[in-house]
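Next up: a single chain in structure tokens, the form predicted alone.
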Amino acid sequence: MEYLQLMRIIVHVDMDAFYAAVEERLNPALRDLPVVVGADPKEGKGRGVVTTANYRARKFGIRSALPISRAWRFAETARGRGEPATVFIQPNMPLYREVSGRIMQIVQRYADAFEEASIDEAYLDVSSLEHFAAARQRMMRLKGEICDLEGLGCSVGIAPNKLIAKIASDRQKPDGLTVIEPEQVADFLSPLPLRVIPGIGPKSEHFLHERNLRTVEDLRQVPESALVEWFGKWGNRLFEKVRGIDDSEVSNEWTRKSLGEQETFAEDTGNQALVTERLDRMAERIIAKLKAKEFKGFRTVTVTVRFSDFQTTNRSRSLKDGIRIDDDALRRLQEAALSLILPFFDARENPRAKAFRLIGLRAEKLF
């Protein structure tokens, strides 16, 4: 369509701190709390992580993926400060995935092309309406129809294209709306921290910082022969990114990669008959939900461990026919992850005895 070859707008509309949101529609006396959604904190002496946190609790420090210890002590220090006591919920995602199956039923009528980028994000293509004022007109629609169906919010960005659009909707929340048209990129994205940029980990970061590179205006000089010296293939897309390129298509044709369950042990263990016990528990309910999801099988499975040291590391077996989804596949997945962990619990792995504070199963590469 020639509209498209012209220009294209494109949405990415990220629900507000969305399973704490959902939790204080359900509970309306949490409205007015900090709320942190995640593993139960125990006094501080919990595992595990956040999963959200309201914008309340926000303001204490507390984030997705930290230490659900820390955020107790957060929330404990805001609490001697005269703050409210923060409320902490573990999650409830039969909940949630209801909720998001009705928000992104609402979200796609409002699209040419619809992608549901997770259980809380989503990406539409309204090329067809060729101007962004028309595109902010329809969002701000689709914000107050979220909002009276579902009483929740929503952040919204509007670019030329995805990259944009996602780093857009982050500018303003809770309940923002960003229009970034495609002569305001450069000016936009150039003295934004460079951790905005999808791929740029803390561990990227540091090295670019070592380097004295701090915005994306600095990494916009580095030659693009540099960025692949640095970081291989991936820095011809970095070259790309910083300087707002991006023309992956909105399109919900595609097909997950993995599934994979995780544990937080309540205490460190190097129990082998807990740990393979947890590990079937775990290939049990991966392949029920490749079941459910009918995928007819993986070629790639995947065991992660974490020490109590928080030494983290993954071991994975390739299969050169794959493991179908048939009456067997439960046994041969229950094989291959006890053959990929028994090494950790010997000199092979783990010569030092250490025990474990996490494990994880993926079964990768699904088809």
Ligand code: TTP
Given for the second form:
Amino acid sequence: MEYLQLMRIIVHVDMDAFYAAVEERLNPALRDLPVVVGADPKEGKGRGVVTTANYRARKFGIRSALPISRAWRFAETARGRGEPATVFIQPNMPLYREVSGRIMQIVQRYADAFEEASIDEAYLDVSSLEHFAAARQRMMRLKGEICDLEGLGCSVGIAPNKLIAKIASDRQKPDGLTVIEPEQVADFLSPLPLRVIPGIGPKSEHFLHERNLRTVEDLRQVPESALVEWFGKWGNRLFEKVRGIDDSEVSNEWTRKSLGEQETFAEDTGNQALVTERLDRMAERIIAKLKAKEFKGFRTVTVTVRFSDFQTTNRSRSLKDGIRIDDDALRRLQEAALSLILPFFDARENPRAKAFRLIGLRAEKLF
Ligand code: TTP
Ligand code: MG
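Let me have the form predicted in complex with this ligand next, following on from the form predicted alone.
Below is the entire complex, every chain and molecule, led by the chain shown above.
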């Protein structure tokens, strides 16, 4: 049995003012001018919204999703102060998709695993570098290559997981590079506004502001039971997110190397029958998904246990020749999962008899 508890190094790359930057690169006359990509402003009578604005135009208060008529007024006000006239451009999606495709080709060469998250952002797993300093070096090279080949800028976050990497990439835009090492996560998050947490939109933010909760640190003081009462199951995730915890993997459907599930218990538990029952159900769903996605089998089974104090441990078993997706696959996956979880019910893996907060099961090394 292998012992697996590696530090992960995860990167989030997000292009700066993407559509506007592509337009600027295409038309050098736009350089140094405020540029807005969005609906036709029709001299202030236009309907529709701003898609994005370059950083020069953002100084006038122009942002994504602002009504284009208001953007026009902000631009006119700025012009009245002697600023240059803002250039309004209607979006050219085929062009942005083409440039995005080329950037993603570059980005994926810099990673062990790669995930395209949207037209202008990607996650990279560079854990094999083992050190954050090495990851920083590699990402400086990536930024240089995107700049040389495409003439575009991007901002990068480097962190122990996707959640923190995404928040980090946004902190020093444009042309940013923000590294948050594991021991810095809590202090990094504490003063930030709640909106940095993915999933907290305007409505949740308003709800929490009414309860006088404004920063991540404020929300960290709220008991989990209250979060669950307010947000249901998502409250459990939120409780972890404000503590910087996120296990989600970097994977594209077509580069997928593993498939798994995890579950947070409504209450921490030490009940062996309950835990193994949940693992069995996870195994059923994993086998069904592997079948649906037409995988032939997998070579490694990993069980994750997070205890009530958040200590998180993975245990893996590699099977010679793997488990093929046939009639016997479910029974063999359940058997492997059981053999991995049992030591957590006694002194072998759990000498202080801690309760379980979460369990997970993954099939890895898919083929
Ligand atoms: P973002 O990465 O959110 O924005 P951005 O790249 O323009 O600026 P920055 O990252 O430097 O803050 O979105 C990427 C592209 O997606 C953006 O160029 C335009 C498009 N987009 C929309 O179409 N609607 C929106 O509401 C937003 C936010 C972006
Ligand atoms: Mg962007």
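Model, not experiment: these values are computed from the prediction. Numbering follows the first chain given and starts at 1. The term rigid core refers to the most C-alpha atoms you can superpose between the two forms while keeping them within 1.5 Å.
Annotation: Cα of F295 displaced by at least 2 Å between the two forms, core superposition.
When the rigid core is held fixed, the Cα atom of F307 travels 2 angstroms or more between the two forms. In the core-superposed comparison between the two forms, the C-alpha atom of A337 has shifted by at least 2 angstroms.
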